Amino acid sequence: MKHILGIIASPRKLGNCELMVKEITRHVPEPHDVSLVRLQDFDIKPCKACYRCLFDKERCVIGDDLNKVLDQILNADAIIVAAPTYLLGASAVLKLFQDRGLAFSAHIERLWGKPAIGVGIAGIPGKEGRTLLDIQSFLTFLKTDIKQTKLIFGALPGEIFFNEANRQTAKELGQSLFGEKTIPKQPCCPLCGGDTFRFLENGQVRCMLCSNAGSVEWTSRGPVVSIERGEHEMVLTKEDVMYHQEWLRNMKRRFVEEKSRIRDIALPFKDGWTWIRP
């Protein structure tokens, strides 16, 4: 019996975000059963950069509600997220939970390739911004296996499914949880995946999602990207993210050292300021 996560990153009860998440657990066809949170209900301040969590038994130690969602995702086998598309970004509560990521790192082996869906909604067709990237970065930083995302329209709740075909793809979404990864369509990351690319100078390109940069290419078929490894990865394989929490816990080391330089940069800035308090 496989046990699937679904994280709804909306307030709205029986909105379309609750309603795409359940839709798809039918579909899935292996036996499961399935538990849902609601971000919006659990308590999750923002990070607070400490990097205690690097450090003290490798849990934050903010005293919040962020290591009973961590726990579910932690015993789930596999993970469905939805969420709504506001002001062209996905909701913040999704980067609010994904921004105390690095305790994440300490639990690799329990989260690395446990299967995942993604689900954009939008009210507007081509108006969804950088939805779909949120979540896929979402996912990425919880060290899943990325089998879909796709993009949804309707605003209204319950208007996701006044079009049939979504329903299709909700059954689509449903049958690929537990199979083979769908292997993107050009242009696409050949490292992670990603479609959203930054148009640099000299013809390069960057990955929004892995962050890599390359080159790409106008074919007649379209535009081809190359993307090359950087020289610090941080999430294409278990060994990056753990190389790269060592590097963290290494500024701890380096604090130490340029603890005075450090010092007097910032003393100059410290007195004769304005705030605004609470």
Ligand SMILES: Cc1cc2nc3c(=O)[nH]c(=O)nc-3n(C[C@H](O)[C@H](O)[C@H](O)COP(=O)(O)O)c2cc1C
Contents of the next structure:
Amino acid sequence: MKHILGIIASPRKLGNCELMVKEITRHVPEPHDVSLVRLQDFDIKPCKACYRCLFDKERCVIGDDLNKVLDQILNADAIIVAAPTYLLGASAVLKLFQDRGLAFSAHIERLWGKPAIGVGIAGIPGKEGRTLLDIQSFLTFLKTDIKQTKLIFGALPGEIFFNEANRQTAKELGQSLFGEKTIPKQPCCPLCGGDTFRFLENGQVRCMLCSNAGSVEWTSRGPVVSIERGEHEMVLTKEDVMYHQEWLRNMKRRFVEEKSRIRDIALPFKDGWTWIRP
Ligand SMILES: Cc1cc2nc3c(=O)[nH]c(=O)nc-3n(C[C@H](O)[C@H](O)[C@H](O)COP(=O)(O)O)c2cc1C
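So that was the form predicted on its own. Now I'd like the form predicted together with the ligand, please.
Expanding to the full complex; the earlier chain stays at the top.
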């Protein structure tokens, strides 16, 4: 029996995100049970950049609900996440959770390669902005194996199912959760599967999911993207994640070495400023 965790990043009860996740789970052919978390129900505070999770107990020291949600993720066999578009990006609670991700690295063995599906819901076709990238990034830093991500449109709660085609999409997503990875039709990064790129000054492009650069060739069949692995990899393989974690740990040693230089730079900025406090 597989245990599926649905992560809803919308506060709207019986809204489109919730309905989509529930509908997808109905079509997962493997025997399974489902638990749901609505991220907005949990107290998720911003990361305070203390880096303690890299050194101490490897659990975040902020006393909020992060670990309650993380434990649910650790115990799941697969993840389905849905987030609404808010002002051209996924709702902020997703990034708030993702920002705590240095603490996830301690659990890499249990997290790595969990099958995952991501859905972005936007009210206006074409006004989804970076929502899908935000969801892909969230799932990447959870170290999941992203089987598919999809954008669905609908503004009113439940409106996504005014369109029967979206039920079919839910069916296909559900069937793919424990199946083969679906190769997207549009040009995507050959390293990570990301489909969002920034054009750089030198005619190159950078993949916005794994942050590696490369070239794009415009052929009669459309653009073909080639991306090369960079030196400092953060997400592509388990070893990359561990390398980056070690690089971060080394920053402590560098900080100690550079302490007096840092103090000299910072000191002239210290006094004489007006801070507005809450
Ligand atoms: C604060 C806010 C901002 C929104 N911004 C956008 C937007 O930029 N683009 C868009 O297409 N829809 C936008 N929407 C519409 C939602 O994405 C849409 O209603 C979606 O169905 C909500 O999903 P839910 O029912 O799961 O909450 C916005 C909604 C809210 C509440």
